[in-house]
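One chain is shown next in structure tokens, namely the form predicted alone.
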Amino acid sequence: MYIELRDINKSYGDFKASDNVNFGIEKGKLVALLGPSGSGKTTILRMIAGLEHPDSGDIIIDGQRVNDIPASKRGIGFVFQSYALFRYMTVFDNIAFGLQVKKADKKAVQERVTELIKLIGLEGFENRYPSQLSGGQRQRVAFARALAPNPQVLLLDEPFAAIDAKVRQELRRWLKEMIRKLGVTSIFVTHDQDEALDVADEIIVTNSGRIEQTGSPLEIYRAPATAFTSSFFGQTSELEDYTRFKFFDRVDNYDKAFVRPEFIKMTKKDEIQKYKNSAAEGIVEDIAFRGNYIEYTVNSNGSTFIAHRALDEEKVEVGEKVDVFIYRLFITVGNEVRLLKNGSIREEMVVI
């Protein structure tokens, strides 16, 4: 592992940030530190920055220990929330500074410099201000000068938080495109659990100063380890009993039952629906338009739950009776999750 945490602990008082923390990063990732305000992923990054110190445990880059080494000595880029570019100095020279500050030969700067703002894509931006771009250059430009130095690893905090949706998406791209291109170790901190699926090839899921899970996206989708990754991620629904509805495994002492919408198969009275008699009768309380699909909140068996249905599907009505089947649903007891799947239907026959 090119990264690696062992054992970290972090604590402001009484509140414990980081509870024995242990991961590992390849190098050339591009991962994500996910999880709710409060759940210490942004503590874990300042720690590997050196910004802050861990109060036990060991941090290792590159097979060295650098708890004790500063900062500036690390060969870490750090990218800020808010940019933190400097407001009276240009483009140039915002991305230049970090070199200057080494005392870099100035036509290296110059060489170095003019590569990053053609890698950045803003030619002719040089003798700008930063109060003279979009949000989505401003990050650009913070990119590039925590790039100036060529360091071993890039940190983002919330590289997208504080930039609009439709710029949002595009940076994503750009981001993980130029990351793969350089090949830099990165690590970038979210709440925004589609910002980690789109953009990280590695997800590590944060709750209350702990790691909750670590894996692929895909992974951690399709097959939450814990209580909380199994509610955290998709647009789960907490099901009030899953043993009202027909054709579910009964689990002792279970604690919860989560549905995503994928699970369900929601149709009108009077359309086809293969599996009617497992269906349970359900009504619409309320549609939203989601852009290529509808969604329905749906109220079936005293629980509330999120279904979708295509554009080009005939339409539902709020307070319309609807049919509603699921094919499977998480439970958890404890902090184990289990994924069951109803018995009505065989395993190769769900498509989600």
The other form holds:
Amino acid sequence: MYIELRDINKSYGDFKASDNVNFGIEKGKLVALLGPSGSGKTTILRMIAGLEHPDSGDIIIDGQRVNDIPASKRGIGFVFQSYALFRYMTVFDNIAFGLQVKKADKKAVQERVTELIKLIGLEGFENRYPSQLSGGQRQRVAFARALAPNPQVLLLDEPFAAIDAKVRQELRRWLKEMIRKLGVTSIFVTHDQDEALDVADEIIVTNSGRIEQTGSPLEIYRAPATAFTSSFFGQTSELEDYTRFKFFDRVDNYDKAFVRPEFIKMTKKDEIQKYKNSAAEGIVEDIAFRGNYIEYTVNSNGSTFIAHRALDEEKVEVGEKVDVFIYRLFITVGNEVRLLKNGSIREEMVVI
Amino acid sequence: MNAVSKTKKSLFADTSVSKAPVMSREGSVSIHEETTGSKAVKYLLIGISVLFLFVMLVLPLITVITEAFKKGFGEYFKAISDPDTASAVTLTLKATVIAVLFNTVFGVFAAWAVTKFRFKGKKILVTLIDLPVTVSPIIAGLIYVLTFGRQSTIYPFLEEHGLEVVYAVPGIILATVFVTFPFISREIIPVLEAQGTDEEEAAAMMGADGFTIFRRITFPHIKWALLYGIVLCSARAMGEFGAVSVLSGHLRGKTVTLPLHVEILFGDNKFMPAFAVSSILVLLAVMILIIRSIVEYIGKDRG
Ligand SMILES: Nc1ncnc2c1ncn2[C@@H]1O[C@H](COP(=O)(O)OP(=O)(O)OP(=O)(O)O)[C@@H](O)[C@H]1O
Ligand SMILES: [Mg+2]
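Having seen the form predicted alone, could you give me the form predicted in complex with the partner chain?
Now the full complex is given, and it begins with the chain already shown.
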């Protein structure tokens, strides 16, 4: 492990911002810290950076305990949530700052900054001030500035939060590519699950100061390990009483049951579907057009949940009766999650 | 950039104001005619203001100048070239320069500490900084007399080391420093507060030391506010009367500042010389006003 946090605790007054935080990150990986607002993501990032000190626990970078090393000596690049560009310096001086502080010679600074400006595609903007740049351009300057002194670790706090949706997608692809190319171990904070799933090699899920789960995007999405993660990922809907849907194993004293749209097949009454006989009847309550699919809010067996249908499938009207078949669902017992599969699928497999 | 700009909205708002002036004093805001009703009201208000300013400010100033030159230039120059006057000018300038120097250093440190660090007792410190504004200068003077005068427990110590404070120049300087204490820090604190700590943290992450951070990151933000504070501090230091009067002992040619000198002359019924010396203070005040306007103008322009 290149970066390791061991039993980190941090309180602000009575408030526990980090509660026994443990995780490790391999060298060269791009890791997302994902969790709801106020779950302690920024706190973790700031402690790794040295801008905040843990009350207890060890922070280890490259085999060395860095708790007592000041932020300025840790050699970490940091991109702030608000960018924190130096307002009274030009783009060039912003990027050059970290090198000038290290007393690099003028020619080397010039070369490195020029190279970075080219990398972020802002040639010709060298003499502009941050206030004369767009949000996306500022973000890229902040990125270049953090990278200028060749840090071994790059930390990014919600790097895309202040950028509108379209540019955001482009920018995160760009960032991912850059980080790959440079091979710098990076952690970025986000509360957008799509962003984390899209960009990260690994996701660390935080919730109220604790680490809920760590794993690859696929692992976490497919097999959520805690009650929180199972409800956090995907477009989950909670089922009122899942036992009303047939062919699912009964689990006594379960707490909650969740379904995602991809767990559900919704068909019109006259459509043919393999599991028609095992489907439950539902009624469409709302329709939303989402671009490449249509989102239906369906009520069935006393539960309201979301189902998707492709654009080329026949349209269903509000108030129309439909068949819903649930392939699988998550149930939580305490903090545990179980994936339940629809029994009718199993039976058929046996028959075949 | 703004420290609290976590949300989209405030960050975008930042773009429009990011070159906003650092000066805390804004120019006069003109109210649109429609909002105040008729033109008559407008002119009435302006008229009252002008009249008030004339009676309260312009008239006395004219009086000072005319009285000063009443007996002609010759007498005027005789009055202001008097050795006591010369010594008063020197002492005033000396006290002013020292007070400005001290308060610049102190003001910047205090403002920096209060805005960039978290520590216990911060609120108390902020209140203490403002104390000299709320305490009457006479009281301040008396406190120093009690602290450093003959009745004080530390007096024997001071005497042993030949340190005279009360009825001596150090006392005058002390009083001036005390009275002008908050002027600089109070100008800088709001600017630093609005700026937040992000930029400093970013600079620290890149390995910059405290001094470099101050010089290259913080200073550009407070430059104009600092200059403005210095101007205000100088003006206040030159005109200080109350606290200085208590601590001075009125030893002519030794512990008399310009305002005290004016008072003494006035008390001796030497009206013309009193006005002549006053005109020096007026001149200094006008100079400061001009500098102030220039600073404000440039500061606004550069942000
Ligand atoms: N300096 C501080 N003093 C007191 N409480 C703080 C401080 N900094 C953070 N907190 C609290 O700690 C908790 C975690 O904050 P943190 O900034 O780490 O959250 P976050 O996960 O980054 O949230 P967001 O997504 O909104 O940025 C919050 O409840 C916050 O109120
Ligand atoms: Mg945060």
